[in-house]
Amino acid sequence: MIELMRASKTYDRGRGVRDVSFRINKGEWVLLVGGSGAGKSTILRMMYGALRPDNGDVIVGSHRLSLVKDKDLPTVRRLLGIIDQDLTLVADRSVYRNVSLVGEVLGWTKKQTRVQALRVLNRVGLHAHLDQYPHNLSRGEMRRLAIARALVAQPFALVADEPLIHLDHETATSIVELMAKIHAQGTSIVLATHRAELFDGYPVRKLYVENGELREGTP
């Protein structure tokens, strides 16, 4: 369902990733584990087309991204629920409006938009915060809002870049538990993290990224 085939990306300073190959099958929960600058974010950004690999290719569903024109990339990205590190929440929109914006962009009816938005906000535990604005939320609640927005269009996979960053242990653990519930309900997950120990005991597959190279197994 998602596959990278010998994908490489080099930046001007020489850093990047080299010959990355792996496949994420339906129903899997995959961690990209590594420190800052290891190449995790580059891999994820290639996965949803924010970066084009210099060599190799990426397949998302039935789409080979090297054959997808830039103007058609948004259609492919809708197959994925994307959460980047800075969350990109809309500061002047309420919790509800941050999520309902997805339905507006996709051309849903007002009824469909409301039903879907309330469904996912209840799912992530934000049903009591509909009229709050992002700056009124805790860091954990902001993560939950980003997750809700990523899930509203019912993607087949959730792609998250460091969703536990800057969270205390208790809050990070609650986000991992939420991810586990989402995974158990049938959504595939791939996320980058440097806090792999918080996922011990969960049905995750760990891929380790170091100096732009990827390998499976123990660190």
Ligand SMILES: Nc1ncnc2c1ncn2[C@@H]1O[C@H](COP(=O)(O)OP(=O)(O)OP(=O)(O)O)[C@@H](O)[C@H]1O
The other form holds:
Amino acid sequence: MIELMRASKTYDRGRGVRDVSFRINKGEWVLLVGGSGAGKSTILRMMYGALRPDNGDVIVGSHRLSLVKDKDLPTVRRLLGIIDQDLTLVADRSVYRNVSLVGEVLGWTKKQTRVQALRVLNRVGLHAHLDQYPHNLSRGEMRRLAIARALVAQPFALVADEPLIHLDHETATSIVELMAKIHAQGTSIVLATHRAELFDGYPVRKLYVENGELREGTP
Ligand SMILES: Nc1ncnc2c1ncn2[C@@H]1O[C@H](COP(=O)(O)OP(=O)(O)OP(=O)(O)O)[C@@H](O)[C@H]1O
Ligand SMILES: [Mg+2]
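Switch over from the form predicted alone to the form predicted together with the ligand, please.
The complete assembly is shown below, putting the previous chain first.
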């Protein structure tokens, strides 16, 4: 469960988001939809603890983020599989090692790391690319790698900022299909997108962000 409770964040010149409240239950697939500058990334960043709200609060699982110290935030963030807008793949590590890095950081055994990394790379369809480097991947494959890395520690929710940006229609559709599979297997998904039409026919709940405010339902 993830909840925002009247969360607000003001940047310079008054921009930001105001009084945003919503709750995402386990198993839901939620889209944050809205134009450029509406506030989608700000909301996501407050959700995964990259940005502290000025007012209000955020709950992730059983944690109220205002009560979580900065040094403990990484532990809470691990409940979520985070994909930020620029993917942050590690350029000098292979596909396999981009994912196995998570196991190393978490102190998993070599065997556990290998099993989990291969499982998730299979799941996103990158099993034939284990030794390639990120710069040799197509844009769609890079997204798949970011998704694999986000999923390897089995988070209860995947949180993605613009996972379809710069993808052609066919590649974007294949990423949506992958997300549908991940969702059907029990992971909650929250994502920000300009391209809500690509999710027509999928069991998504849409939240509209406009001018720093959030509205549920039709645009
Ligand atoms: N670090 C920052 N400093 C100052 N203003 C910011 C900062 N980040 C965002 N803003 C402003 O806050 C508002 C919301 O930005 P945000 O990035 O959340 O929008 P967005 O909906 O994600 O847009 P996009 O679709 O272009 O990614 C915008 O007006 C933006 O200019
Ligand atoms: Mg954004």
